[in-house]
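The chain below stands alone and is given in structure tokens; this is the form predicted on its own.
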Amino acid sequence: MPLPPDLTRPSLVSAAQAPSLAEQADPQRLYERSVQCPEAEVDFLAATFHRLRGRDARHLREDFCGSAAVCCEWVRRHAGNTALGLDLDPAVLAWAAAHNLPALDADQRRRIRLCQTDVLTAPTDGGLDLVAAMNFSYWLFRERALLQAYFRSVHQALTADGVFFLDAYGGYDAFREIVEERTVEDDAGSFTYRWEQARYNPIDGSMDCHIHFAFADGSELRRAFSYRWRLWTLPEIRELLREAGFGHVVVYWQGWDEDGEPDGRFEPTEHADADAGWICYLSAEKG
């Protein structure tokens, strides 16, 4: 005898329950809110390029661009600015086209182009003022030869006085398997951003990292983003940039305010303290 219908399907009470905040969340939007600040990044890129080269940069390529937030901010800044965003993930490029590009006006949209392509095989026509590879994205090249090949391709893509910008992080906590978290304020309500360094192999420098999000209703979005990287050190990065043909390589270190918090200002330096955790920018000049 078959079971009564109400025992063979989910109960109406369960089906009517509201989805959790984690189920409603847009991971890409959470990433932008917790990890990126395109306005500050473009401020740094534009001001540093002008200080190094004595002119304004106009043509930007954002490698591993994700949702192309930096590209969008770049074309907003000046009517002559153009941006090319490269990423291998069609889903994140589709998200950018659906969410970030519509926020631009018609002229700005004409000056931005997003391409699903491998940065190692991107065109190298030498017409770019600057290339940016941020959020440690280039660390996915875990072999020295591959990272050097990427740096060489960027060198070829830049104009004669072009500049390559990267970021990096480190400190003795970077080699630990830890979870760090902070609260992020959002128009839709605050949430918790969690950065997990889940595995580190000291033999080859490889590491697995995850981003999780937690919400006020107790729900979680675990492993919203996952990365398998090599933890490259600054001496290695600088050496590879010079071997790839870049002349002057500068490290920009973040300062601290009176409360011991990062002040958001990055200054060129050759000496820094052995902090537990730090983030820096680098510029590598062609020629």
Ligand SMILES: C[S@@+](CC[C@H](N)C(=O)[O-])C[C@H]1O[C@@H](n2cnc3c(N)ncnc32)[C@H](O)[C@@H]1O
The other form holds:
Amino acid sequence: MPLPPDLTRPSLVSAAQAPSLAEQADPQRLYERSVQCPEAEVDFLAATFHRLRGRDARHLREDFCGSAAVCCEWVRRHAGNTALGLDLDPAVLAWAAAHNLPALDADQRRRIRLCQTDVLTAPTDGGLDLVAAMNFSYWLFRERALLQAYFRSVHQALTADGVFFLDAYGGYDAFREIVEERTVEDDAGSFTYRWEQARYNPIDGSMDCHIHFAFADGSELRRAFSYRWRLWTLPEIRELLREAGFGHVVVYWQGWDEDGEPDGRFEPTEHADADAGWICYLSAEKG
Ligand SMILES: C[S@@+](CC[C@H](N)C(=O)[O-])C[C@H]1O[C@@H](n2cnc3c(N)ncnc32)[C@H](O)[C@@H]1O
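Condition change, the form predicted on its own to the form predicted in complex with the named molecule:
Full assembly next; the chain just shown is listed first.
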């Protein structure tokens, strides 16, 4: 039986007025918390470049930079480091300018430049020690010719001993239409990150993926981020890198900790287990 109006109104009014956690959330912040760890990534980039080239890298380009989290971490690391971030989307670059650049000091900000451009048409005049393309963003190029054109342009943009770094994921679960989730702890309250592989076409390798977020009050941000990309395999990626002119291509694989979880330490290897799901880095050396 419905309650009299004077009893229902206050709770209805307050329910209508209180925005849900999903309504209050900033999707870009949730994305960073869920799938990025710029400190670990920059550790890997700097140490691996040094191991490969016997010198420190100073000039980084972050392709598909989004909120430029890696650029920001890079310029924090050393007073001689410079970073150039490229992204097609003006909204995400504006978010970076409003949220991430202000956390840098004036000198660090002077050494970072964000540019709204297609990575395929970015200037390729050399001079970069490193180009990084992370979180599988280059998979947005679904045709072989296009991915090869991108790899060639990166090769041209690098200095004579420059190195291109990228990541990849795979394993037999990567080809399945599934949803995986995990809890992410955040100062603003924990939330659930959901990765959905919504559609996979084995004929052309194309895949639709979505990122959803769910909150303690039951609210959800569905399809906060969506991608249509090609699920490239490591042999294809390595072949295309070599065809684009890269001399030495290395795959870095994670080991396991005592609890049977990936240990976050990526080491070069030519052989790996046929795991259900894996993430790896690649380096491709110019020259
Ligand atoms: C998956 S996000 C990557 C964000 C971040 N770099 C990371 O590692 O998580 C992909 C980004 O690539 C951008 N993007 C897509 N196609 C692009 C292109 N052709 N050139 C430059 N940026 C592009 C999108 O705007 C989006 O910000």
